[in-house]
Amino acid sequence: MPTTPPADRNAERGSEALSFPTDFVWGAATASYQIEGAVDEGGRSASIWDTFSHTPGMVVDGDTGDVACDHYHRYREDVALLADLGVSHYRFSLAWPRLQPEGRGALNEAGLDFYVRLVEALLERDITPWVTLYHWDLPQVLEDAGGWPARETAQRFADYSAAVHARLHDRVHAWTTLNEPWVAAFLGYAAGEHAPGVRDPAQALRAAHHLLLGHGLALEAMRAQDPGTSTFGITLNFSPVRSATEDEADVEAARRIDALQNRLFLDPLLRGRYAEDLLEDVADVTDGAHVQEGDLERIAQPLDFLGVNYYFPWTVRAGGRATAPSPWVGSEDVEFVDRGLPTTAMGWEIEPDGLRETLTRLSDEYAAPPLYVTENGAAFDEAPGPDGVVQDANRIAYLDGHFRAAHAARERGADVRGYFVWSLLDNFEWAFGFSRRFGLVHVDYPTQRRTPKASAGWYAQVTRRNGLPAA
């Protein structure tokens, strides 16, 4: 993986009690709909998130991404913030409806020009661009034609990916096909909590498969164009799943949730098959006819890296009455247990060791390709003090714990090569609107003023020292 680390990042490495390899990637991450705004500029068409966020009752306070962080106009300011953090890489997604407004055909040159300018601004600062081709903002026109439950969408994604790669691969060398297909499929098509807001378990399973198929088709198309400079991967969201007790029914509940949350994507990608127990779990929902001959071979092409998004673990037990709508297709009766641990503003348990467990499992059980933590971070209720500074000690403690967990996984043999903090900026947090703040940088939405939080200064010390002090 190409890296362009700041020259001084290891200046104090020798004095640190915990250090990372000299080529370790430190980065920050964002997503297009969450920060760009400018939804009607430069030929961009509507995405499913434009439609969903403008539907009354779907997003907290009726918030939308119409303006978001206005990154479309303020990208140079945001690149300067990245440089201040001392990061070597910036992970961001491309807006499919900005680049291909009709979901097919020639690229929109005005949309492409925005990303060219962004990439060039990054390279001027010695920051390596790390592109995600799909972070949930499907062109609405493709949803109208059937969305991800329709097989044709996988081919449309491959064509879009190839068109973008052909134009940018001379400057962009790290390519992620999809971000968190579990969320796109099961929150989008089963629970209806995310765009497009569908509540149909069978459609969710078809969507999950076609997302994976689109990934495989896109890899084929991009690798056919590649002169040998690009690396290709996918980003999945993982949660370790534990049973509340050793009771057989609780252990079985944990198996079922792990199958749907983690193994549904890992097994096709890294083993070329869907696990038999998972297929049995969902047999009452689908007969699997949407999985055609040759699909799994396409999906299981070699990965140059695997992106790992980690936020929290699950603890479950056997339930009783099934709840619907639910993202847990075939396991709607499983209950999720609150263990009473400290949580973030999202209500997510804070457990750094779950990251170590995830990374080591991927290494030991799946012999995974090189691993990059492509998202990890926390939302907390916080505001600037009288001096204008956001003293976010909770975020610093959260990141410190998870960085140490990643280091522990490396010590146990996991090939962890980088870490992207979520997120650079406070932003539009999907169905939570602007009510949750994950950023290292505070954004005052009415004025769009950016103010680095205390965690930004702390993270800049980590990136430049390439390590952490004694715990």
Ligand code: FCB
Contents of the next structure:
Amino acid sequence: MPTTPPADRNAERGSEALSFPTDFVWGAATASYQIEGAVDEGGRSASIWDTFSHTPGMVVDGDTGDVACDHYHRYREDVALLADLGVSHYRFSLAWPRLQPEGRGALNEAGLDFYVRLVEALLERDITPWVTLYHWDLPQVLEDAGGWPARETAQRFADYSAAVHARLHDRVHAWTTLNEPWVAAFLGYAAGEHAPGVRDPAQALRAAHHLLLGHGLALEAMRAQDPGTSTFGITLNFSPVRSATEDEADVEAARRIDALQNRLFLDPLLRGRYAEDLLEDVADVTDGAHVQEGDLERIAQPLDFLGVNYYFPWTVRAGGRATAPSPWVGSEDVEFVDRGLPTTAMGWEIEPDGLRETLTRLSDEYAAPPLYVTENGAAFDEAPGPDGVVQDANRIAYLDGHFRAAHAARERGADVRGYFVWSLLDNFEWAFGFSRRFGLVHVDYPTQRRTPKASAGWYAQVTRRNGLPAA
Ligand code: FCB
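So the form predicted alone is up there; where is the form predicted together with this ligand?
So here's everything in the complex, that chain up top.
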């Protein structure tokens, strides 16, 4: 992987005022299971996250998304908060079990109606809806039928996507198929840290392929019926992978993790193939028989945009002890090194340059389509002060550094067109439940009171001036 010399990195941390192009997209992001609640309303069926979060021991403090931020009932208030941020776009996901409770067949009108009302409320405020069709809440009925390791699920996803697109494409023009298939496949089916909690490396590889296939089939189906007003893409999560030393074995460990984390999805999507070295790395886990003729052509259809989620880089070395269960299928013995850098409340290293590196790599090595940072943000533990306001200087510094990194990537030619902060609200952070707060807006869960944090006011200035002040 290309690396930037340290001197060059420091140069990019300058604190001068920066501006972005006038059509640059500023947004905020959420996901259905993390905020909606109302799990039994409007004909919604259970998702794998309902089942998982209700399984003792799976989520910190036994938290569930049963109520979450009660966004299902409070969406108008949340749209008003978006308007206060001055964002032009809102990225949110649709709950498949709300729209198609049986995982197949006709759409559930009550579920559709909720999203129509949400979209209308956004449009009234001139906020563009940026829809994700799948952010991990698979209908439990489809998991019972085999989940993502089953090829049939890819077809179910395409049918669901086409049905929803048919009803909303008059008002929604940006369609993302999947959010972070790496997480869905490897935390869901190999590490078992996420729903459905399976720990089977071979199943995880099948899941990854069928997620990609589902993406391809969904794109094909939606494009076939689109009047030409929509753009279509996918969101992946990237971490640049650095080797702890120049030692050959450590460099090799970094190559293996980069293959699993980043290239496993990029190569099929943008080059129409799985990389040879990756296939060798996982040869003991799978014979690859689930990859059928024609799949890769389907997966590699042109993308109108690529969504980039970035939080932190990895540093690795060889020779650790294999830890099971692990998401690193076939490379379970690679050791992850703590470099002692400052971290967020997730324990994630804070390293804005990893975002610049990621965006630049996508542009230089993959000739990627237009790029949007679809998630970036940070959890910190700040509590509200006596006035109820959270003074989250850490979050402001985190975002400032990462916005600058995206700007630096643009300066170097990466076609970065927008940035969505994760997240609008504190919310249900998956296996961490409500213990980690990523919001620009604080949520007091017992009362559901929303209070913008200091970072919300700061971000509103960024969106309005379309740039950053000198720091
Ligand atoms: C990403 C997820 C998002 C949120 C952030 C912190 O992996 O897509 O839902 O949990 O991490």
